[in-house]
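This document starts with one chain, in the form predicted on its own, laid out as structure tokens.
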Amino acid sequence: MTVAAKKLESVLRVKSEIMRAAGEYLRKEGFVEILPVILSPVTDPLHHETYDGKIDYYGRPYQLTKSMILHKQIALRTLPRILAFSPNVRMEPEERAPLRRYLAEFVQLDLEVRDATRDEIIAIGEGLFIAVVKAVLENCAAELESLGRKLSVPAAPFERITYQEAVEQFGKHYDEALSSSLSGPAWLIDFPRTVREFYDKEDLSRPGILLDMDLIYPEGYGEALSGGEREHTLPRILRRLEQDNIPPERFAEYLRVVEEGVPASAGFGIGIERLTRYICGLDHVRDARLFAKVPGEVDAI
């Protein structure tokens, strides 16, 4: 076996343990796993440019799932706590390739909790992250040694930094500088409404500020997850769509369900490949999966 193949084997064994440990932790916390949605007439609009994976489905335009956020909200009408290992297709512009953390095809561990607050979801995120690191240290010590990676278990609660503080200290493009400055994972909170999606809940006591968060890895590895509380009433969602200049017709099927009623909720999605990259200390997220597809490259299988 070549050195490269041996390294990949170690990485894939660690990733397998990450997924096992994450699922085990969440099931103990009362989560029920649902199957992911791959095709839908609606998916996450995102707040940055991507190419749409459109498919003609019996004469109607369907899309490959960019994120299960809208379906997670709807799923909570049936179950109070759900998780899904969800394949996502986000065909990013080529200029994102140098950041080394983008893939056109990746898996996101999505979870959502009925009637939860941001603080409650942050606590779940911290518990999940700590449980995964502990499991990898215990069960993949040989793989980490072969990769030359030394990890420590972070202590909760993690540091919290506001979006405004990050911009003031590191500028508008704060991502890598903020991540490189951290000695442990930290929460970035209180994003302005204008930079996030219509489903992120606005704090009624602070107009224009959202009850959302990102988890940021230390050591320059960047964003780990995004999440927060969700808008769930039809008037507020319609207002947010109007503010973002998104035609309501684009989300007609989703809006019909919202009109019937969806619960208040909060949740997040954490990228499995990015988590594997951080835990294994990899230079590029492409090294965290087989058959990786990187923005700007078209020769991958």
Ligand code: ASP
Second form
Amino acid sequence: MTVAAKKLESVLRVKSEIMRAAGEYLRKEGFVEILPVILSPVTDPLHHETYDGKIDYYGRPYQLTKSMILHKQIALRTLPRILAFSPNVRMEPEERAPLRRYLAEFVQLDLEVRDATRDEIIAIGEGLFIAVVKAVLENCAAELESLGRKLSVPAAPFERITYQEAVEQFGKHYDEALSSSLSGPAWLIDFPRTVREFYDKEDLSRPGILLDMDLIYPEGYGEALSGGEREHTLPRILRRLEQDNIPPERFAEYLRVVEEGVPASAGFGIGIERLTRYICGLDHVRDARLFAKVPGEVDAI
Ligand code: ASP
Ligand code: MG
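Mind pulling up the form predicted in complex with aspartic acid next to the form predicted on its own we just looked at?
Complete assembly follows, chain above in first position.
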């Protein structure tokens, strides 16, 4: 076996353990795993530009899902706590390729909890992260050694930084600099409404500020996850769509369900390949999966 093949084998074994340990932790916390949706008339609009994965569905315009966020809210009508390993297709512009953490096709561990607050979801995120790191240290010691990766278990609660503090300290493109300055994972909280999607809940006691968060890895690995509390009432969602200049007709199927009622909730989606990249200490996220598709590269299988 070549060195590269041996390395890939170790990475895939670690990744498999990450998914096993994450599922085990969440099941113990009362989550039920549901299957992902990959084809829908509505999907995450995302705040940054991506090409749509358009599908002609019996003559109607459907898309490959960019995230399961809207379906997570709807699934909570049936179950109080859900998780899904959901494939996301986000065909990012080629300019993002040099950041080394974008894949056009990746898997997100999505979770959502009925009636939860951001603080409760942050606590679940910390417990999940710690459980996964512990499991990999315990069950994949040989793989970590062959990858030359030293990992330590972070202590909860993780540090919290506001978006405003990050921008003041590191500028608008704070990503890499913030991540490189950290000694452990940290929460970036309170994004302004104007830089995020319509479904993240606005804190009406601080207009313009959202009850959302990202988790940022240390060592320059950048963003791990995004999530937050959600807008779930029709008037608020319509208002947010209007503020984002999104015609409500684009979300007609979703809005019909919201009108019937979806519960208040909070949750997040953590990228499995990025988590694997961090845990294994890999230079590029492409090394964290088979059949990687990097933005702009068109020869992938
Ligand atoms: N919006 C997140 C994403 O980037 C997911 C979430 O909020 O649950 O996919
Ligand atoms: Mg994000």
